[in-house]
Amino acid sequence: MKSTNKFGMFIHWGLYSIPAVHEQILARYDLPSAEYEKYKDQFNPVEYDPEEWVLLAKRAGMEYICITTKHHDGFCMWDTKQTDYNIMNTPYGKDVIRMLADACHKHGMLLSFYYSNPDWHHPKGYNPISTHQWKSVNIGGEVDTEGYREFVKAQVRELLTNYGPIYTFFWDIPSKLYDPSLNELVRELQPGIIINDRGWSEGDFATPERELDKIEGARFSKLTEACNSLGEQSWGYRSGEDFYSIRYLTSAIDRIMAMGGSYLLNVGPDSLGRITSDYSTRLERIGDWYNRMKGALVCHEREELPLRVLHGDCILTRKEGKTYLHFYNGTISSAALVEGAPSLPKSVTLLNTGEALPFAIEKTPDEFSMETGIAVTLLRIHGIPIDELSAEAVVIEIEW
C-alpha cells in the first residue's frame, strides 16, 4: 500500500461554509469568537448526501476522500463526546463523518481524516511555539499543551476507533513540540495506516501545499502527497470563487505523480452540503483527462532506459515494460524528440486521445552536430494535436 501513488479527493468543510468566505474567515477578517461560532446555531446541511460525493470522486478517477473533521475554528464534524462544539449540536444533528465512512465503505473508497493541531475554541489549545494561533480563546494565558494533547488523544481514539478502516491520517500545522505518542496511538488503532508529516513527530509521507514550482527532480525521494484546491482563494466553499486553469491542474497532478507522489485536489462543499457546479463541474473535466491516462500516473516505475527528450518539460516513467512521456506542461510542437531508443517502438500512442501516432529513427535536420554539421538520428513521435490539446497535460505511452 505505502508504495502506491493515488488522486484522491480533499474535502474542507465546517461552519465556515455558511458565510462562504474561506475557511479562515475567523481570523483572516478577525471576527469575534462569539460571532463566529453562533453559525453552529444555523448549520444545517439537508442536501447532504454522501454517496453523490463519493461517486464524483469515483468518477474522476480518485482513489481515496480526506475530509477535514476538525480546522483550526476547533468545530468537530463528528460525534465527539470531548466537546458540545460539534455536528450533533447543530440543527442538522447528525454524523456527517459518519455518513461519509458509511458511503465510502459501501462503495469501495478508501477513507482518510484531516485533524487541525491549532484548536481556536478548545480552552487549552494555545501553543505558543507553533502556527496558526491567532485566534486560539487563551492565547496570552495559561499554557497547557499537555492538557490538550490529551483531549487531542481522546478525539483520534475516536476517530479511528469508529468508523471502519482509515487509509491515512493528515495532521495540519506542525506543533513543533515533540511527542511520538500520538503518531504511536494513531497506529496502535490503525494498523498500516500512513501518517503526514505535520503532526507531533516523524511521519510517513511529506505534503507539498500549492507551491508546485519548488519541487525539483523527475522523482521523490520520500512517499510524498501533494495537494491543492480547485480554488485560488480558499480550501473552504467560497461564493465567486477565483478557480485555477484546467491546464494548470492536470499539469500539477501529472508532474506530481510522474514523480511517484500522490495528488489531493480539494472541494469545499457549500452549507447546504452540495458539491456545488462551479466545483463538480471542473472536478469532471480533470476527472474527464486522469481517465484517459489509462492507469498510467499510478504503480510506475522511474525509466531506466537512457532516454532523453529534446524539447519541453518531460518526465519518464516506466510500467509494465512500456515507456511513457510526461509532457506536464504540453508539447512545444506537433512532435518529441527522443535520444537514446533501444529501438524502433512497436507502437506510440497519444494517451490523451486513445489514437496511434506516427514515428520513425531517422535524422532531424534541424538537430546536428556543432563539430561535423551533420544531423543526428533520433526517434522522432509526430502528429501530435498540439492545439487540440492545449488545455490539458500530455503523455506519450511507448511500446517497444
Ligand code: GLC
The other form holds:
Amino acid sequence: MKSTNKFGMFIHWGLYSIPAVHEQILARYDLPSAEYEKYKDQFNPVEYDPEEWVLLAKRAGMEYICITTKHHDGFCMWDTKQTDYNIMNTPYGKDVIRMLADACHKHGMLLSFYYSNPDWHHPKGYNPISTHQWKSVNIGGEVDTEGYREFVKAQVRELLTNYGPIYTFFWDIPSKLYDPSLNELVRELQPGIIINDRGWSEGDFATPERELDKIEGARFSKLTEACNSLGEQSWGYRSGEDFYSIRYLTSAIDRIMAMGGSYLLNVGPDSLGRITSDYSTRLERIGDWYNRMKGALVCHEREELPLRVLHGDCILTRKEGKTYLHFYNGTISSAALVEGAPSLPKSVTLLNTGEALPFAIEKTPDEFSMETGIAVTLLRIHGIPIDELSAEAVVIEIEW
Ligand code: GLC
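Given the form predicted on its own above, produce the structure of the same protein in the form predicted in complex with the ligand.
In what comes next, the whole complex appears, and the chain from above leads the way.
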C-alpha cells in the first residue's frame, strides 16, 4: 500500500512560554496554581505573525501544522465560551488559533489541533485512572469525568466547527476511560479527519514519541505519526534549551518516513510569539535536507525486489519504479553494496547532492561466500562523499 505520509510542524505554545522552562512547569516544578495562572494577565505576544510561521514551515517542506489549542494547564488559546481561562482574557485579547487558521488557509497549509485530556484548571478535570493528572487538591478534589467530558465535547465542537477544515486531531494523554462518543463527535463535525490513538477510544494512527530505540522493522503496519521536539528537554519554549543534533533529527525523520510514517517536528514559540533563531535556524537546516529528500520520503511503497544491502542501517522503498536506499545513519564507507540487483541500473543518484554516483555489477574481494570462498557478484555503488555528509541521513536513488 502506498503511504500518504507527511512532514509537519508541531507547535507547543501557551502561558508556559513566559517562564520558558517546560510546558508542564506547573506540575514538574510544583507551582501553586494561583502563581501560574497570573501568567494569563501577562501574556501579550505582540510579535506573533502566524504567516511567518506558516511560511517557515513551507520553506522546510512541511505540509501541515499541529498546534496546542489547550495543554495540560487548561489554558485555552482560542475564543472558547466554555471557560474564561482563555486567550481573549489576556492583554493580547485575540484568538491566536483563528489567526493561524487564516494564515494556513491562505497558504494552503493543512491545520491540525492538539488537545489535552488532562486539565489542571477545570474543577472536574481530575481523572485518577489516567496519567499526567495533577494533585486533585489543586482543582478542588472533585472527580466527575462525565461532567468534564461534556466540557470537552463542547470545546471540541467549537474547535471543529469554527476554524475550517481540520486535517488531524491530536488528543494527548489517553483518558483510559472508554467513551467512543468523543471520537464520533470529532468525525461528525469533520468527516475525513484523522484521529490519533491518545483519546477516549481507538483512533486511526499511532503516535510514537522520542522513542526511536523502541521502533522495529522496515515498514509500519498501521498509520503512524512520530513526533519529536527540536529541543531535548521541553516541547514548549525553553530558554537555554538543549537541542538535538541535525544528524540525529534527519536520521529520525528519514527512518520514520521511509517506514511510511508521518513526522511532526516541534518548535516552541516564545512569549512574544516568535519562533526564535535557536529553533528556526535548525528548522531551516533540516528543511534544506528534507527538500532534497522529499520526493523519496512521501507516497512510496515497500520495495518488493529481493535486494539486500550488505552494510549499514538501511531501509528500502520504491516509488515510480525507482528504488531508494535510506541509510538513515549514513553509510559506513564510501560504497553501498547491494545483493540481488535484477539488472544493471540505468542510473544511480545521491539525493543529498543530486549527483550521479558511479556503479558496477562486479565482484569485490572482501565479500565472498563462506562456503566456496569465492567472491560474490554485487551491485557496487561507490564514490559516496561520506565524510562531507556526516551531518545528514543519506539517501540513494536507483533507476533500473
Ligand atoms: C509528552 C509531553 C507533553 C507533550 C506531548 C507531545 O506527552 O509530556 O507535554 O505535549 O509529549 O506529544
